Amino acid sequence: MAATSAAAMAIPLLINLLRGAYDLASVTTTHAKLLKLGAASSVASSNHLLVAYCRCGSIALAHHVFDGMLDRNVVSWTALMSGYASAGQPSAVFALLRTMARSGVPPNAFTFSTAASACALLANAGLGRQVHARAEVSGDARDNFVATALVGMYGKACRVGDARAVFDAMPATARSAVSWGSMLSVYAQNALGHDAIQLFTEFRTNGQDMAPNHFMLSSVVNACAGVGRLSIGKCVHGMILRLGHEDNDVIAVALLDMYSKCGCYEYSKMVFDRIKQPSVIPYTSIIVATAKYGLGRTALSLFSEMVDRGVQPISVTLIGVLHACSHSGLVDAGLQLLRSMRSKYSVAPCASHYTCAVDMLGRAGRLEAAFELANEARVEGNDDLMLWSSLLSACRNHKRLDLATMAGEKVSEFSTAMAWEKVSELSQEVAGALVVMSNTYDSAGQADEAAAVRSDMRRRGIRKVPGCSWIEIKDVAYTFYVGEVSPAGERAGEVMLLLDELECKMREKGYKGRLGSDRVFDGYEEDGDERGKGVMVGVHSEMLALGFGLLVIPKGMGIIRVMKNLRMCYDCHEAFKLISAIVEREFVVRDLNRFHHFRMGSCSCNDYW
């Protein structure tokens, strides 16, 4: 009787040990004691063992316990599913879910949230919809955990509309900070920065006085980085400081990235310098930021500091260093890194490293060496397109039609060989390369060849995204397209007059380019038959954004920052330099490849771009 009483007292203690066990040895020892006491076969004990083995990452032992159970309840099934999901084996989760349905044990909210999270790992909207449908039937779809998991799942599968529909269907009182953060993350991950910022505004208004957690804050900072919304990013930074999250590494990296992408490298460096023990991720972020500003030697210095501190670089770190060398003309240093990265840092060169190196050689005019390296790389698929597109652009910039034709043939072969679905998926990469090829033929006076390339693009439905530029003024982004000054509203006429005046002043300083593609003449001078000077048309988007910024941002109110979705053209680059000297103001332009900081007639890129 005493022995039975002792065993009854020991069992709760052993169960309590399982709850706090995080190493396999402790779990197996406790399991053996429960077996010795004859208490391991009960549903409750088996469930605790299942959870403990899963927590330690021993899914095989967890499944062994599960297989030995005579009776299983919803906790048993869900615990094993959760273990497989945590171990990165989402397919096993669905096999269990199907078997569970046949066993007659009904799933609960935790089962559905686990299954939805597994769908997110697979980014499989089809399976996710099945889970969603079953949750709707059982009445669990509005549960906070289930709905939040469904939002995340649809987001990973790029079904943003479905994610928002689930979020909107949640009762306002059921939404937690995690729910809001999950929806915000969906927008940020799918490059819908403006929507993410708008949702964060809704949260601040309708979030029932909830404080944002660090996941939400990092997502909104990332959204600001993606769309270049500096003023909102600064406001969120202030919120981060007030809430005491400034020491969180995830937020610090997000802030570093946001400031660098908004044209504030100095602020990025300040954020980095405040990180006490930077790991490889902050180091990689600041190196990439430095590269975007063309500060090659600074990037190499940061890389040396990182290695000296014993921080092991990863593949992306080395891509950042190569990118910095490419935009600063440090060809020998870049090639040395490419040749030694496997032996020194145990990182095998991949397609992205070779593409950076080919771009680096191409920018420096070493085109034959670039071709040799491109052939040596032997990359395939999408990476092949990126590599040869980069080389094609370099050949055009250095006016080497012979080599440009060879690179263009490689691009054409790639795009022709691709399945239609793949062409649609990579349409912008293909379109960009073909437009460069067409422009190369045009600049060489081969109009027929240029027309043939454009005709082929039309036939295959390949269209390039139109160039646009935007400028943020008082928390509002104004987006301009080529020749469209209407976003300036009532001041559109003033913008065009200002640009006209600036072009005249630039001509006096030797400017040979033009701000517009043409001039429209709609009248004659009063004192003769000569036509008036006309009105500029087809003005590039960055020039329109700059003109608007010069009108509405008073002198002394800081740098004018313009964002552009494509590469800045040579004529506009020269114009920005001259205008910075004429009006004695500083401009920062973020284009597709890098940042340009214009001041007093010069650019931070030193015309090496």
The other form holds:
Amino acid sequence: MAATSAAAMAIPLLINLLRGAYDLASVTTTHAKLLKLGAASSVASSNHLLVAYCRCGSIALAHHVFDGMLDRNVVSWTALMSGYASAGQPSAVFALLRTMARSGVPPNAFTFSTAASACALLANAGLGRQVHARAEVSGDARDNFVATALVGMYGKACRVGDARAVFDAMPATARSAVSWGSMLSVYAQNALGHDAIQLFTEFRTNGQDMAPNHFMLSSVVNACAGVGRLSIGKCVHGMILRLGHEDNDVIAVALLDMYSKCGCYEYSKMVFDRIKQPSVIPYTSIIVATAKYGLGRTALSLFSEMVDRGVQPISVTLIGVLHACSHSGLVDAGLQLLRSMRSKYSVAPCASHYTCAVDMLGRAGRLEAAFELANEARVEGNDDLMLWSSLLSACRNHKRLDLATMAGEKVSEFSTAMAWEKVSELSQEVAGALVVMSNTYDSAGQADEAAAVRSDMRRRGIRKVPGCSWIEIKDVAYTFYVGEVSPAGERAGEVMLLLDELECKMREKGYKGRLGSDRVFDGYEEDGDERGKGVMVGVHSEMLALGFGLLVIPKGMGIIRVMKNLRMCYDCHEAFKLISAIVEREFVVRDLNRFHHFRMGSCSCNDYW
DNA sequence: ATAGGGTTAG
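Rather than the form predicted on its own that you just supplied, could I have the structure of the form predicted together with the DNA?
So here's everything in the complex, that chain up top.
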């Protein structure tokens, strides 16, 4: 009798121990004690055990407990599913869902949100839709957790519209900070930075005075980075400081990345230097930043500092270092790294590393070596395309029609099997390569061949996304397309006059390029005629954005920052250098993959890009 | 007792 009552008193204590257990040893010890007391088999204790095993990452033992249960309720099923989802085995979740349905235990909101997040892990919108439909039927879709999980699920499956529809269907009062954050990250992760920033503004006005949490803040910073909105980014940085989130490492990395993508390497470095024990991710991020600024030596010293501190590099880190070597002409250091990365850092070189190295040799004009390496790489599938198209660009820049033709043929093999009806990263890569091919023929004096490539592109409906450039003025982004001055509004006329005037002064300084009209088909921007009668025919978007910036940003306001969605064009690069000397101002251009800082007639890239 | 967000790449 006495023993039994002692046991009855011990059980709640043991359950409490399970609740706080994060290591396997204490869970198994407690499990043994419960068994001795004969108290391990009730649904409640079994569920506690199951959850505790999952928490310690021991999904096998959790499943063992589950198998031994005579009775299982919805908690047992859901807890095990959740265990599998966090163990990165989403498929097991669906197997359990099916057996659960057969066993007659109805799912609840917990089950649906777990199932939705498993679909998110798989990025499978088809399965996700089924889960969504069943939750609608049961009424659980109205649950805030379920709706939030569905938003995230559609987002991970790239169904941004569906995600927004779920978000919009939630009653405004039901939206938690997590719901807002989830929607925000859907935009940020799907490269819709402008929408993310817009939603953040909405949150601040309609969010019922909820304070943004660190998840939300890192997503907004990420969005600012993506679209280069420095002033908003700085403003969010201010909020981060006020709310005391500056020591959060994820936030720090987001800020670091934002400053680096907005043309402020020094700020990036300051944020990095405040991180106490930088892991591989901050190191990788700062190394990638140095690469964009052509600071190859700095990249190498950061890399060795990292290794000396015992931080193990990962694949992306090495891509960053190679990229830095490439942009700084540190060819031998880069090649050495490529050759030794497997043995020294246990990272096997993949297609991206080879592409970087081929690009590096190509830039340096070592085209034969680049070809050899490309052939040696033997990478497969679509990664191959990047390799050859980067080589093709290098051949064009070094005016090697013979080698360009060989690389061009490799690229063409892809273009035949391509689905052109939808714009993808891949189709853009091929389209870009064909444009380069056409121009290579042109500059080699083979106008007919060049025209053939272009008419072939037209016939097959292959087109590049239009190039555009934007500039942020007082928190508003103004986007320009080739030949269209209209975003400048009532100052359009002044922009045109200013550019004319600058062109005259540039001619006096020996500028041979073309600002507009009969410029060559450079492929980076389409002809302006189909976007309405461009008032400045052929003038590139970066030039229009610069002209507008020169007019509206007074000289004392410092650097003019222009963003472009594609690579900066060679003629514009020359022109920007001259203009920086003529007007005695500094410009930073953020291109598709790096920065150019123009000052006193020259560029930070030293024309090596 | 079971559930929902965030960072590095070309």
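Please read these numbers as outputs of a predicted model, since none were measured by experiment. By rigid core we mean the largest C-alpha set that fits within 1.5 Å across both forms. Residue numbers count along the first chain shown, from 1.
Core-superposed comparison between these two forms: CA of Arg458 displaced by 2 Å or more.
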